[in-house]
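This document starts with one chain, in the form predicted alone, laid out as structure tokens.
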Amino acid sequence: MTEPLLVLNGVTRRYRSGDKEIEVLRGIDLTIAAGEFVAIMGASGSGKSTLMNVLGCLDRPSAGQYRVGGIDVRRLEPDALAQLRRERFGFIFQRYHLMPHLTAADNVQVPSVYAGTPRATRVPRAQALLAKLGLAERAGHRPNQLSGGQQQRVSIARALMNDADVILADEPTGALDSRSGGEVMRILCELHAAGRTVVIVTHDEHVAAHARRIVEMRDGAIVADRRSDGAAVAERRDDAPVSARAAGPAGRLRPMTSRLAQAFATACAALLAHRLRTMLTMLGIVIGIMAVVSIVAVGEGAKRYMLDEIGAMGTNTIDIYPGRDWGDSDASQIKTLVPADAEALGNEPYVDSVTPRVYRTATVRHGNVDVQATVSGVGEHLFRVRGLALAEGIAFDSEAVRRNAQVAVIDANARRKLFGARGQAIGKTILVGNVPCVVIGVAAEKSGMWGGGMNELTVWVPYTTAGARIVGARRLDGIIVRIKAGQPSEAAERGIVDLLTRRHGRKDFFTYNMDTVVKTVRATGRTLTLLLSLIAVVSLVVGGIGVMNIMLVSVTERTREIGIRMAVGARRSDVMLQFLVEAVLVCLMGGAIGIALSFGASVVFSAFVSQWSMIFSIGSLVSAVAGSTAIGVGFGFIPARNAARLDPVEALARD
């Protein structure tokens, strides 16, 4: 013998209210066969709605047994209960419970969305159901654009979307006028005539009279179970307005990609429906991402600027000075650093170019103008070693060095002081100390942190001229070595030290490697960028907390929507996935806006800061996107979990 469709044995349902436990259902024994039309009657508080919730697997019995098609409901996990609701039951609620941001057609499709029905199948079916219920022209309208009777018919179409075996209607005419109520009851009768099992909960005897069986309840117990003549019931007929067949199989688990796609579409609809809340939610993320990306870009620009400035001096240079270190009082007594050392270094395979150096501060005169300048005696390779360029004229060559030529190259500052801003300098004679020198070149002006200030003047002459006629000494104040490109700076420095130590018989000199400055600048830049980024990350975390708080508020505001989704078959994982996707979308959109604003900020920055510009790296932009996603998942997890753990009955009862 086939077991009845719905069987309750000794079902009890208790709720805790404060310190007390209230028994709403008391030992219910009820059997409903497939194809029956049953009305559950009773006054308010009699337990009839609780019984319907138990029948529809929205609620679990506290005691007793409930079987649906032979399946014991007590042993089912939440997702299995969701599948049972999705495949077996269709709900028609007194307050319709339509989602306000969805159209009538979209509301009807919700059960099939969670059933995994392809869009190409579910859209025509939803349109067909609405057409058969007289709502073809209202398919694109939202619930607030429909009358009460029309909303209830949308609710009926939704209940039929997955070809449910059982239609559960809770006070289906309670919120309708008599004409609309009569139309709804006519549709329910036709559904029964088409083979559906229909269970309605009502306190109205006229509504109950449509059923073939009436179950009366009082104080949580069944007090009567009688047959009715069902005079108002429509006869079964082949042209019933609602098909009893679904267009495709329901309840089949969807692939994860399909679920993600649907969660994305649902999340987009929810975010668009609450645009202001969405914008306020992402505001913190926008500020945080903009701060992080902009600070990293400013730091990278500053570091690049400093490295370029150092590079202009020659980052692969090593300076050699007499003495043990800076400030050595005996350095002036050391006379072993000589031009022959520079010649020996120039023959090393790792050396690109070398220049000796002798420097003093001296008075430089032209006409009636005299200034204090640094007079630097150097070799013919100085301009290559230091990466200097000439704005006018030429540099002295090896022949000028060999014959102690009285020629000079001056910098742009010296030119302005001696000859005026537009005065001709090439070919003019200046007195360097008491030595007349002909100006043969003017160095290009350098700006920036390493370019020298406006009051610093430099005059370059051959080191032989400086040693013999200006300084009066053969020893050098230093040697500058430029290392060949690709040669390791540390190894070259060790080679220089070894060579000069052998030549001098002791180490009476020290070296200064510009590569050390570069490494220091890079390390300092990384440290400052990290420090500033950590400060900016604080604002990003604050934004994430804001996302979490607003999402928690959103869960509270949308509790009824969550209950509706669960009632029509959404799994906990579906609800959780939807809210997680919403959080991630908010953060990703906030991140995109933040990045766009960062590029806008770079334009403003360039208008006020001319020395360097903000430099955006692919790594920082990818990190910003990844950070936005991580914050969406991290801070969206708790709200999503809270939403997924809501009890369907409690969620539906929320106002």
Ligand code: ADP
The other form holds:
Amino acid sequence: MTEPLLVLNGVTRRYRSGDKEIEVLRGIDLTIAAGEFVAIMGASGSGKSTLMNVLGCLDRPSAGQYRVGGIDVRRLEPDALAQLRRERFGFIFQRYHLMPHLTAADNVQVPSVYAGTPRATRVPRAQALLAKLGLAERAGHRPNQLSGGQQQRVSIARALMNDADVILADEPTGALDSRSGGEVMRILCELHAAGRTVVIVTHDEHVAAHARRIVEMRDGAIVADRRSDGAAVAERRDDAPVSARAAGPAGRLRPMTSRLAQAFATACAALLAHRLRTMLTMLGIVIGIMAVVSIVAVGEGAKRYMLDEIGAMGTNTIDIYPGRDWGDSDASQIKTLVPADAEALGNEPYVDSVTPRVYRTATVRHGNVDVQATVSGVGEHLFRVRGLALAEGIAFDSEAVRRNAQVAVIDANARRKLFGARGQAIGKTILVGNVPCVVIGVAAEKSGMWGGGMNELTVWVPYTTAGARIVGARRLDGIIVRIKAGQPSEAAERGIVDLLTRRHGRKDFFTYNMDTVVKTVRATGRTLTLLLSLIAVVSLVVGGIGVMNIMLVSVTERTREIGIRMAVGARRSDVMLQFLVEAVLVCLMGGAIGIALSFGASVVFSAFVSQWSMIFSIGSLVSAVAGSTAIGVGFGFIPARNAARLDPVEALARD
Ligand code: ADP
Ligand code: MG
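Now that we've seen the form predicted alone, could you pull up the form predicted together with the named molecule?
The complete assembly is shown below, putting the previous chain first.
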């Protein structure tokens, strides 16, 4: 004969309370065969519930042996115990232990969800079970919309969901009126008649009378074990379908994706059940992500703007000045920088174009209008070197430069001052210093910070004209070289320095490379963005800590829910996954809202700042999403682990 279904040998359960140990179960020997109907009776505190918890693998003996279908439970891992609870046991509790935020049908399905039963199977099965228990119309109700008797019937349906061998009912009628209690007992009798093993704890003699065997406990020990119908028990023992059930769908290994999907659904339900809290939890992440994304976008926009501005000036230009450096007092004495230098530079292979430059501030007059302007004597290539376009007229050519032509190109500011908004400028003669020059062109206005300056007026004349008649010197104030596109600017700068040093016999000049400026701007922009991002990241971390805080409270508050889930067979990893997914979902939603708000901010931003706009890069958006997921996992881990490590019995006992 095979071994009976449940066998306890000298089972002892001790609790430590303070520094004392109390023995709640003292050497229990009990054998329950498949198909039996056992009632456990005894005074309050005699250890009945503790025994039931051991029987149902919610708790493990401190000493002694407990075998379920021949398997020694003391050696099993928590997940193996969860599997036993899921597949072989159905619990019915005095206080029902339904999850308040789930409907009756969803509550009934919980055990099969953890068993991996597909939705298509479990939904009709739950409905059928509820219908059989007279609750067909109540499937969509939540527990607080049901009477005590109805809730207990829902919990019976849940116990039957995975087709358990053994129904364990701890005072199932204790909280019910006598009519509902009678109904529950009738159902339990039917289950027994259908071949299930039923163990029930009760104070009530009438209830106990339904059982075929009554076990009486006192102070943690069994004091009596009476059988009212020995023959019937013996008969059932043989045809008990013990192992036939174990091979149900519940035993299958579930793929991770389905467990994730299940954790996702569970997490969604929990988050929806506490909408306000969910939103407040999210707030920190929303603000953090919005700050990070916005700051990066503003930084990117500002950098792009500056670079565009510099680009408009011609980034690949190198300026050459006499002297050792800016502000060199001897610079005016140095007369070695001459137009021939510019010519020589123009023949270098890396040079695109070059222009000599002399300049003075001088009075420029047209009719009775006098203005102070920068008079710049330049070569015909200036406009190419500087990337200047003409709005009207033409620029002077090499011929004009050669014969000291008295022609001028003026900028838009000078045009406005001298000729008014509408006046004709081209062809008019202006007095530059004392030299009359004909205006032949007007430069197009350049936008932005270095486009020419708001108040500066510039008049360009051939440097020959300027040198001879305005400045009165043959030496140059500078040379501007434009490097060919694609030429490395450092190498070009070295080439220029070499050439001029050779020509002058010593290095009595210095160079100013726009490319270096660009690099500095880039680096400064990067540093600034990094710094601001760091501050934003701190706010994100604060948000993450907020999530962790709320999750920890949530785990404490939902201890009973966790206990219920574990009692019906959730693995530790299921519980862990549920809370982790919750944390990640909160953070992801927060991240999405943060990004959306950041886009909104950019619309507002562009309404106030017209020069540049926030630039969102895919990279920053992707890292925002990845960052919020990481925060969810990082800060959700400890709460989730706390939840997974809960002891099911203790969790259930808590309110
Ligand atoms: P019953 O269900 O028969 O009323 P229990 O099995 O619930 O009795 O409890 C038996 C005894 O064990 C009680 O005296 C109770 O105080 C004690 N007990 C139960 N659980 C714990 C625990 N987690 N820690 C300490 N003592 C406990
Ligand atoms: Mg009890």
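Positions refer to the first chain, counted from 1. Superpose the two forms; the largest set of C-alphas matching within 1.5 Å is the rigid core. On a predicted model such as this, the values are computed, not experimentally measured, just so you know.
**Q** Tell me, please, whether between the two forms the C-alpha of residue 170 is shifted by 2 Å or more, with the rigid core used for superposition.
**A** No, the C-alpha moves less than 2 Å.
**Q** Rigid core aligned, does the Cα position of residue 392 differ by 2 Å or more between the two forms?
**A** After core superposition, the displacement of the residue 392 C-alpha between the two forms reaches the 2 Å mark, so yes.
**Q** Any chance the CA of residue 574 moves 2 angstroms or more between the two forms, core superposed?
**A** Moves: no, less than 2 Å.
**Q** Quick one: how many Å does the C-alpha of residue 423 shift between the two forms once the rigid core is superposed?
**A** The shift comes out to 4.3 Å.
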